[in-house]
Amino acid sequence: MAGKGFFIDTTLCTACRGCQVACKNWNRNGTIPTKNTGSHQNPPDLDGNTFKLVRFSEVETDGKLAWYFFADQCRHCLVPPCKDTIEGYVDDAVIQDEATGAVVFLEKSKEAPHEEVTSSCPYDIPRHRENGPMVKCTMCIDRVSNGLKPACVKVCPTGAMNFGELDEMIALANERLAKLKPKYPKAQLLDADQVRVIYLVVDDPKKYHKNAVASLNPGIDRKTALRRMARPAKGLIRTFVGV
């Protein structure tokens, strides 16, 4: 399959959360004031200023805690609902970029009504930066794009993260998920087919993160559909009046 892709490994993540302060350093991103709510997670959710976020999940399973890791982040699907969503309101808001094939947002995107674009993801990725578009993780496009890795897989210290040719990306997924299947049954890629960013856990994606897997279908709903088919009849009769 063509483009690029990142393989993140939960089972090789400690929460040293360097990808997340990578993303944000390279990204220019601002501080947010952060307090304490019971959890090493920090910030609480992601946000116009935080496009990826370590998400620290406690379980207790017979009487045992264990914490759960799980680098959050735009999944860039290979068929995006957020970009139909955004387009049923405004034209070339969103790029899926044919040579990697990242979904970003263009400033064009701040005319579409915010939740609604955050509720068509099915894994409620979208922000809106306040008196600014839409944003998420962009794949690092400006890096990768000159021969560089995202700034949060150049980061990682223990090799959770990985990026690469998705075809690449899938095989050496496939293959951890082999050697630990053994070991732990309940393993497996997460929404393999689907998207651009696969993580592998171990147990219940639940125990991970409550969107760790896609709560919705894919895919416009009727509404944004029947909006998408009017407007190219408007163009169509401007052409006509001479407007």
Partner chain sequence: MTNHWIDFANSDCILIMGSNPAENHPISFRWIMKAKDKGGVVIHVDPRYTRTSTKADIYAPLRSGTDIPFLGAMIKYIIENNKYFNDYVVNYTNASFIVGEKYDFKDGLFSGFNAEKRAYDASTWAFEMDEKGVPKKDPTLQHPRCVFQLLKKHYSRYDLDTVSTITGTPKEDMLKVFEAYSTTGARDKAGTILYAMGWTQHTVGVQNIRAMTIIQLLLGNMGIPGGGVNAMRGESNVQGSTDQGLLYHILPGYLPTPSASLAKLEDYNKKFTPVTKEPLSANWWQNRPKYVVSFLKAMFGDAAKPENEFGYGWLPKLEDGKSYSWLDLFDAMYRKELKGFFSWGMNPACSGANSNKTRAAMANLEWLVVVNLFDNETASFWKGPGMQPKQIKTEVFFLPCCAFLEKEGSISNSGRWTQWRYKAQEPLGQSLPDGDIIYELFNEIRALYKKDKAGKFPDPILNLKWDYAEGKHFNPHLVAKAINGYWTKDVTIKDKTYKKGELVSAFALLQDDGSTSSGNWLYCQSYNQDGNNMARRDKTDETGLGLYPKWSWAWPVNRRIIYNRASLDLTGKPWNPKRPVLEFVGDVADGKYTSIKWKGDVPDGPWYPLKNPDGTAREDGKLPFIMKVDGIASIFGPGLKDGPFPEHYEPIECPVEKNPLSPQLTNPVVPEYTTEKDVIKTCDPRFPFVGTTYRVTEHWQTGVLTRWLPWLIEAEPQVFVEMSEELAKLRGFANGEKVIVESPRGSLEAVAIVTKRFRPFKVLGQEVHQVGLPWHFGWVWPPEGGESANLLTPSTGDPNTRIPESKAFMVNVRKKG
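Please supply the corresponding structure for the form predicted together with its partner chain (the preceding block corresponds to the form predicted on its own).
A lone chain is what you will see next.
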């Protein structure tokens, strides 16, 4: 598969949240007023100013405590349902960059029905700005197109965040999986053949985050979601329609 990809090894993540801040820094994103609600996860969810969020999850399995960190972001699906949804309503509001495979929302996405776009995403990623466009991770396409790594990857101290050619990322992911499997029998890659952002987890993915794997959304069951993902999106065969 051509284009770029991420490999996110959650076993190396220390939740320093460098990525969460670096994303805001590069994208000049602001903040929302937050409160401590009994968790270190903040802001509580992705939002119009937060494209990358470290999710904290405390779980106990067989009396053993684990504290999982999940650096959530857009998966840049190979066949992005969000694009399909947006384009069902408005033209020229989303692109899937040919060279990288990055899925990028444009200004006109504000005309798309926000909730429907969000619910069409198997990972519950797209958000919108107040009276503004739909937003999410852009794969730092401006950085990547100029030979740099995305801000969240560059900032990562431990190698949890990786970026490169998708093929190389898949190879790296499989290599890490093979290394971890003996110690962690539940180790797995998440939806690796569907997305450009591949996570490695060592436990039931739901214990990390309810949307860690492609999952149910209102009105869409998992099968439908996957079917939609697998269907060639009409955006891919669209041609230029003029200025």
